[in-house]
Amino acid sequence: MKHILSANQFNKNDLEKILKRASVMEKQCKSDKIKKLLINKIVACIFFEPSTRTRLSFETAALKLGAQVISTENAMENSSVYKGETIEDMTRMLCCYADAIVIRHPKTGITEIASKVSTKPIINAGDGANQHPTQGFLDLYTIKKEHGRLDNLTIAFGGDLLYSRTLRSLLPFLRFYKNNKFYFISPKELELPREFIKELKNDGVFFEELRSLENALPKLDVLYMTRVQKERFANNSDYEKVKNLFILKFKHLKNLKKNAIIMHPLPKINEIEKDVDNDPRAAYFRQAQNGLYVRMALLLYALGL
């Protein structure tokens, strides 16, 4: 049994064999001829936020590899933590029912605490804006797949940085490969928190803080966008400041170098224009579609098969 809580518990050996599992989960779905290694097992999916890609991949993944789904994709009111149970009790009577068991929630750190009275493996599916490991993840496969390399690249981070789960689930991945340049690229209202850059200068991390695109895009490889997190803001005037001060347009599309790639966790709500949808350096969507190859692979570490 694995936990998946954290990016930070990966070493480079572990992201080299989840990356190449990833690639056989690929091409057994590509010629539908996939093994049911979960025959006979249960995966419970709860989520305390909304979510479409994550949830609905990780039911997919489990399905695909023949095994049964328990769900509820609104735990907040369809559970007893309604009534008050805590996460803890939660845990241990999920542990009666499923073999590996996905948790989003809005609270950072709840993940970490179910693990610690959970018999059978916790997967992170998100922890309010701390991290997203699953994403990682399917975000390092994608940069692989579509560049061929996880060194020598300038990836950017634009848009809401102050509460991207993504970026602080990919940026401990792709510090294990040499050579690659970061861009923080944001308002200052959004911007990294000072802790977080505090933690990169430390570690010897190359990057550059930067507050619009327009410098910054004939350097990237990849240019990773987020959304203005509305559900992370406490009262909505202030989303309201800041929502539409970061739009990824599709007349910037000219500066971008024709290999790059723009990805984004999705949903998206305002910060890519519609027209930038149909450029083929829009990696957005194939990035969700793999999604799906390394939620199955991840599925298969945590229940050590």
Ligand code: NCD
The other form holds:
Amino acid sequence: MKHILSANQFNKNDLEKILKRASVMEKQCKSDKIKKLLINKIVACIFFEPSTRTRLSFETAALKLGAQVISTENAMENSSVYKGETIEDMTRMLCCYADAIVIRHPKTGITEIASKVSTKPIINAGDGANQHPTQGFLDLYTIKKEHGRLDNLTIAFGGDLLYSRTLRSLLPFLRFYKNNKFYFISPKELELPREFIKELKNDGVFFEELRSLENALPKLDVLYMTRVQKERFANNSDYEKVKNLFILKFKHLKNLKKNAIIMHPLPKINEIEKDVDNDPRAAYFRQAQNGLYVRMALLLYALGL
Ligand code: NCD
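Alternative state: the form predicted in complex with N-carbamoyl-L-aspartate, after the form predicted alone:
Complete assembly follows, chain above in first position.
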């Protein structure tokens, strides 16, 4: 069994294997071949933060592979953690019932704590602003599928780069591939933490930090937009100040290459104008669909199958 806690635990070989498996899952998704791969297994999904795609795609992935699912979607109130039970004790109990445990929690490092006492694979479905490795995998899979390659790409991350855990999981993956150039586009208040900038500089990665989209757009192969993470702000007035500072508008699309793609982990709120959805370069719903195949592959990986 293998825990999936952080993008940083994987090497390039792991990535290639998991992407390949996901592509097999995509091809076999509707066939009988996969229906018994997780027969007699139980997957627990314990979510302390809201989720649509991550939880439901994990549950669908488990069901497609023949597993059964036990689930708590509002674990902050509906689990005994509400009464004060520790994550360690909760994990020990889940190990009595389930074969794999998917956890989302607002606190950084929670899944690592759980993994220390767990006899079953723990899968991090998002821990605070820290990591969201399974999203990183589905984002990588999407770029590969849409562009046919993972190197020689110009990629911009736009929006809330301070708190986006999906960026923190995708960026280390992309850095395994050669000649990728990065633009980090955000208001000052939401810029990428300096520790990441320092690391990129030390490693000689090509990158630029920008305050507006316009100049970068014509160069991009991938524009990865993010939601301003309201739930991470200490007070609402700080959120109100920045929530609408960064928006991809329909008029911007004329400056984007014909084969560029617009990605977003979703949910999107104000950061992408609705009309953008109808443009074929808007890849975010295709991206979410890919999450199913990638999470099928990741459940098999975690269970050592
Ligand atoms: C992301 C998350 O939870 O970090 N959502 C997701 O899992 N697709 C992004 C977000 O909530 O903004």
